[in-house]
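This document starts with one chain, in the form predicted alone, laid out as structure tokens.
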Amino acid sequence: MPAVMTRIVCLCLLVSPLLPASAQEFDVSITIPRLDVAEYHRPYVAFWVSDESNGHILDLEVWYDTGLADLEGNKWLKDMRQWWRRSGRTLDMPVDGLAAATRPQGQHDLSFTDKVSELEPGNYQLNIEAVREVGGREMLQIPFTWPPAAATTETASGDVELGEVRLVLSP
């Protein structure tokens, strides 16, 4: 092995213990169900983290109709009542990194690892609220502990507007 290569390998072995361990993961899989209705509209969906007393901690993402002229989609955000009362009304949407377009039916995989990296250790809830024009409203909550001590998968299922929501945490 050339001397330069040997030095690089040795340097890597010395530095590797100093590098931080891989970050914890916070991944969400959500299913938007297929509904057999006469007038279908994609749901508006808000994802946020609250503490044990249901106090708002962190917004993760908000799906709404971002493509309407004159930000017309913003006026319907208040229909996600729980999210709106806790956070939405204080925001000037669209917010970079938070606002996203609505999603069609099917399964959608999201990662919020970067957004939750600053959470203090403790017990929290992932909140998912969905509302659909000419449709219903639904809210799910999934309790979790941060940071995760072990790989954990928690699930919740909606009745109409939301299908299965899966929260996967990894240390």
The other form holds:
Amino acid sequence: MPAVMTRIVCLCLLVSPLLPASAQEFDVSITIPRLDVAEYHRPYVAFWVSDESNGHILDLEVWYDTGLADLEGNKWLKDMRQWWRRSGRTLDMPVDGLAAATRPQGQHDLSFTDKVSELEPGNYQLNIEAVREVGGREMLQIPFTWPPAAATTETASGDVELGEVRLVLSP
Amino acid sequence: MNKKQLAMAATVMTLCVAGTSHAHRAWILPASTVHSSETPWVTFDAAISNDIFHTDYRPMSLENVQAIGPDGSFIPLQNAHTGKYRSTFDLELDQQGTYRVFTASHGLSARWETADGERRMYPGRGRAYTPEGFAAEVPEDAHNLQVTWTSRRQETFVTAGIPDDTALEVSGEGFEMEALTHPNDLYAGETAEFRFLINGQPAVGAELTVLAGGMRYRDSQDEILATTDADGIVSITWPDAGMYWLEANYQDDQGEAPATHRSGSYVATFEVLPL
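Could I have the structure of this protein in the form predicted in complex with the partner chain, to go alongside the form predicted alone above?
Whole complex next, starting from this chain.
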């Protein structure tokens, strides 16, 4: 316990000088499309930040069946196969602050401002990978620069499994 | 510890040369290789067939099939069954990491001519090498006697969670593959590197054939051919996602007496995922 405390204190000392004085924001809005299919299950969706050559930097959130008995939802995490390769297979899910419940069709507004505060300045990609039971898989990437020089909005749209994903950055 | 176990396992097994002509291809095929659940189960088919991976000839005997877990210990094959065309079994992956499922053997074979010019071979068709049998049946001074030390291995790999390397360690005995690229981290369009070894030394000039599964649904074999370089290394670039069958064959004249030649036959099954 003392060791953990020490580590937390050190982390704070390291991080605090880097905390921006301004109100930087990293907001994502994602639309889960309405699909006309006989058997519908909500998609599993992983959000993470990579560098420009797809090297994994930071996980933001993973939507999956967190509530099933015996961690049964973990069985399908591998189907988000890029995220699984880059990060998921190294984790012991559910990880607090990362694991989140699946969401229904429609638009969802998320903020990852706290999580990206530790990013070194540079060029990155936001990765969004969705996979649906008895459905398909789709992945989108949105390049961005952190910290943003100006307020920016970047969008990407999927064909089937993902609707529009919008990344809104404020300096 | 693993190496010792591996070596022992290989030593106690006997060579089975029975009726394996080159048209027939042996394989152990996992239903899946990448797993994310807590204690995943994987089911396997093991067979000898012409077409990859269609069970059209014979089941593989499970007698000598073994599985090694991420901690290097042997784990049991469960629900084993041998049918007309294939054998099946399950593994419970109760540790996180990589598992190797394999059958390996080595022994001597001999060809010679009798005084009447009649060709003979040992072990006879459908029979296995034993030191006693070899001593009793192969005449030391036979005409045109050629004795070959033969190593065979068929294997595949599956992983729960993060791929690791303990089960991939080579034994230093027989004709083996050292996975420079992890065999459960293969992706379409990427290049994998493997080193082939004969008794721990680079197997130079081993000839590889790589075939994608689903042969029944295409017109040609579409094989990838490759040869190991001076370090025993070969690179394979996977054209598409899918299950692949890899065969490597090796021969030299470095056999230890009474053998004059060495021969190695290696088969592995890999799953290549889409990017």
